[in-house]
Amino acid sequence: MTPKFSLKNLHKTFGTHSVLRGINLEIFPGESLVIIGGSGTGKSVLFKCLLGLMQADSGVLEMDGKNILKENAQENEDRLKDIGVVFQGSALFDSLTVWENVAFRLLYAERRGRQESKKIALQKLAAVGLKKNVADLYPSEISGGMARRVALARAIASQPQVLFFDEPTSGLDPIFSSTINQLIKKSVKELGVTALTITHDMTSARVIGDRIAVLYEGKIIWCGPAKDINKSDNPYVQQFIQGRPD
């Protein structure tokens, strides 16, 4: 099976600071992979490289067998049409209503009519458990947990093949976090998409991930089924999953 994403000896350096130091990783179609690691380990940089928002310095980074590092601006734009992203903190547009946020790509990239776009937006809002009366509210009028649902609805509105989640439960209380985790798991399964999540939340990682990869000092130091991470004999992995200070 051709991996959806294949990373081979991927490097990224800023000045004299090496962030990604030879990443090797494969993500397969239809699986949910979670990348965990502490602050400053390179999760966000890797995320941006996968999206094409940042260019890796060297190595191979492929999606569906095509090297992302060699694509031009138009090829990158075309590839991103197959990817939906739930950004950290939801990143909703304050000046747009909820339904306009959900339909943003439909309205402004695909140039669909407002009536058709709103119909699709309402369907996606329903899919994430939100009622019609939310559609005409503004982001400032809904809770943080509801905003995450709206962000997920926006990510799935254009029927993507891939979903990226950037710290999806950051800043949420345990109850809302659990709700969002289950919603992500349900959405990924029902849509049959490939999912990539970066997080430092071990509870999220165990719920969302089929596999977990651990990023430390710019390298993947462990990768395997989520159920097996407790068996890792790597001391940093054990420190991270147990939350030990040393």
Contents of the next structure:
Amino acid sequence: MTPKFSLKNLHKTFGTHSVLRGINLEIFPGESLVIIGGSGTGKSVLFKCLLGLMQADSGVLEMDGKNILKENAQENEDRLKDIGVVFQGSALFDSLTVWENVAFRLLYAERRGRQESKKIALQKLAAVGLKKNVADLYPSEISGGMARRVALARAIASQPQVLFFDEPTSGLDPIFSSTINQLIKKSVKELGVTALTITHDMTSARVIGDRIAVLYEGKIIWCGPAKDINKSDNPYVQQFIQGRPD
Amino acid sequence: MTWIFENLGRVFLAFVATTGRLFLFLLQALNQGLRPPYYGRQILRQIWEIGYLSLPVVGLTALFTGMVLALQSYTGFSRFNAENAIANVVVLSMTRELGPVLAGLMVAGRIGAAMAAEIGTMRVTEQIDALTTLSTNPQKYLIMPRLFAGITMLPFLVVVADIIGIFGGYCVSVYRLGFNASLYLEQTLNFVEIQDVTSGLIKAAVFGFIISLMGCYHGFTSKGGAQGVGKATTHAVVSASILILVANYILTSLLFEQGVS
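Having seen the form predicted on its own, the form predicted in complex with the partner chain:
Below is the entire complex, every chain and molecule, led by the chain shown above.
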């Protein structure tokens, strides 16, 4: 099977600080891969490289067999049409209402009408468990948990082929975290998309992921089915999943 | 002794690097922003923010400046019996210099800071990254509407400032200093030339461009959370204000050489 994403010997350095030190990873269509790792291990940099928000220094980074390190701005923009992203802090646009946030791509990139876009936005809000009356509120008027749901609704609004999640449960209480995990799992299954999640939350990783990859000091040190992670004999993996201090 | 040259060199290199980054930012904004799609709602929002919502602050500044100008001119001119020139001084000062410069500085404080804070917050909260992932070019969506609104709305504000400033001078001259109202108005209208107004409007358009560019650039390149946004806001206002004063001198010189001034 051709991988949806293929990363070979990917490097990224800032000044003298090497963040990604030869990442090798494949993500297959329809699977949900979770990349876990501690703070400062390079998760966010890898996430940005995959989205084209940051340029890797060397290596190969392919999506559907096409090297995205060589794409220009227009090609990146076109590629991103197939990708939905949920950012760590939700990244909702403060000046727009909730429904306008959800329908942003439909309104501004696809140039669909406001009525049609609002109808789709309301459907997506319902899909993530939000009521109609939230649609006309502004992001500052809703809670963090609701904002995360809105961000998920925005990510799935234009029927993407790939979903990216950056720390989807960070800053949420355990109940909300669990709800968001279930919503992500449900959305990925129903849409049949490929999903990539970056997190340091082991509970999230086990619920969302079909496979888990562990990032440590800029390298993938373990990758396998989510259910097998406990069997790993790598000391860092064991330390991470048990949450032991140094 | 060498530390002086080291520091001077460092400051100079930082200045050159920032200037280069600013030009690259502008080129990218123009390259992306001049091509469709255009975001009409964003343009209208910025026109509203810059043009309409700046009216009170620009109007008040112009009103009191015109009033003070009339009083000060009277104090000076009465020493050599030239009180009749007050109308001329007020209209000339307002249209050529004080209208555009004061409107520019007030808008730099109000709008330049707001732009840098808004875009800076969007940067540090990943909203600009979100725009990119939603297939919307941030240069087109955020920068061009602001540049367009800045360039077009500042001249409008300056026309308003000119009128209100002249009205302020009229009020003081007629109701406080006892000038004849119709004579004052006649003198104002006879003395002012179209070039006086157009030179002020040219300056205003340039100042609008400077304010928007500085606000957008410092906001767009801000980093480091709330502190970074604060710094971006300060830099936007300070750099826009200084550049307005520098540009004012350069434009005045150019317009003077061409005989427009």
